[in-house]
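Next up: just one chain, as structure tokens, the form predicted on its own.
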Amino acid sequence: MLQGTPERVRDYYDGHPISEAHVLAALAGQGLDGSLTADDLFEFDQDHYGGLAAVDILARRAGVGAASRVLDVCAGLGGPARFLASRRGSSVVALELHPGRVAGAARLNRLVKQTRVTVVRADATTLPFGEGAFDACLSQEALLHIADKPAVLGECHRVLGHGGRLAFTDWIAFSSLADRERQRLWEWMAATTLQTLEGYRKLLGRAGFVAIEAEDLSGEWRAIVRKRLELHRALRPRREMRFGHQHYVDYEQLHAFFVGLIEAGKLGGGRFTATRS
């Protein structure tokens, strides 16, 4: 299962419904094609659960402020990075491996003239930064794609300064999640080495972090995923016209599968914070 992880992740995001093209089309659909700000993008460029409120919670847990040097690990299209830069005045490095999302994030930054965000294409397990380069590391629903979780957590620890904070959210597994269901999550969304709440606690401790906190967000995410599935079904004619029948069916099956696992108590979400000693 662990072989070819970067390629599987790339394939998954090549066909992801939230893309630079999606953001631009949504802006055009609302008549927003003139001078734009980062705020104009926020309704469309937040590819994670909980929207801006979720980013803000992570920022508060990590102590992010105007003077903070922030690393957004697996930043995707850079929506959270632009939020931190525009709302908190932070200097943010948006690190992403997928070439299309790297290019899209950079173009969206230029579109809204966001100069506080620097987009860097690199592997999260071998960060191209020196020790203590950042005050905070954030990530949202991305580490599920990384097989070597000890490596990425160790790298976050290395690039944080003393007292720096790591705050991230991710999918978590419960003991009832079967091997065949883990395999389907791998095949459909490149989810690998899914952790439990306690598993992440242990990995963070082994990486050298202290003051570790783990929160179960499964209840919140259950409601979000259910609403996403209902919206997807309500918009079926429009989405079939835009993406094609098979794409619609595949996406509907994925979300129905998610909802089933979460409602059965097999899969959920977690939020984690920890400090570099």
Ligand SMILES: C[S@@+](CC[C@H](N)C(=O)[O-])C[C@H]1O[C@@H](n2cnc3c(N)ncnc32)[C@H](O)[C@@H]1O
The other form holds:
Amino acid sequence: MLQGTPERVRDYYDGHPISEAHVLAALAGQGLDGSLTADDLFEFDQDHYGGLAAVDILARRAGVGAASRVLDVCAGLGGPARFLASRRGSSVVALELHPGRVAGAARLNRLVKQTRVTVVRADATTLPFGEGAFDACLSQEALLHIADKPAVLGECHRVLGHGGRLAFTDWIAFSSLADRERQRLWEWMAATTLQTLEGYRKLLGRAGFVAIEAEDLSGEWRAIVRKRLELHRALRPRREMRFGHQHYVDYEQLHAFFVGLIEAGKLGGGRFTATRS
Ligand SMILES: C[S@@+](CC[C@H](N)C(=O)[O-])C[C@H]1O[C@@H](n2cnc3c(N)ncnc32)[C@H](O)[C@@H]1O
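Please show me the structure of the same protein in the form predicted together with the ligand, now that we have looked at it in the form predicted on its own.
Okay, now the whole complex, with that chain kicking things off.
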């Protein structure tokens, strides 16, 4: 079993290109300052595949509305949480472990005067909330970082009220993913204990969820990651100038490895929805 996940996750996100500084620089680059709204940030503050449409699908699957108490598990810079608060009027707790992202999410909330989102720093495997505190738990592209999947799913079950909904997307493994490839995914992007679609179904059932649905998003994600790799290559001169030659090359090699796994049908994406009984 892979140990030390929180430390590895912190290192990975310390060097991640999506950061508060990146969002602020992108806004400045567009000449945006002064009175900003959450909408101005959406192009830069979402750290998952499929953009706002993907958040919207999860929200629909989880029945999120203005009266919903929503927990965004592993919320990053709070982009999806601000989207739910501003478009659906929900009250959202954005739970995140990385200290820089927690501070960044809170500052971005203040920047756009988003008062319906509260940022909480905690580990998703030990949620600091009481039983039944939420109507919906959402999460995007984050459980891959958590070794103890039963713990995080069990915690989501505990903090949801009866009939509450869990909806999340995550990386999934297929049986042909080799151990050495799993190891490289761990070393590169702190991905651990990747599940199959069926594996997640079983874990959700064991955590006490019912009405479990699992959808394979691999085809959709394959096209997105291929496009990102091509964009990285097309922007080579600019990226080499900004990050240095070696950083460009390392990222290109790792990303190509990652895209190769997806195109070979070894890795993919899944969307899961379930109800707390
Ligand atoms: C790919 S980002 C997704 C962020 C956000 N869901 C979004 O879509 O913009 C994954 C996030 O999970 C957070 N994370 C990883 N392990 C965590 C844990 N055990 N508890 C809370 N957050 C965690 C990381 O720090 C990172 O911000």
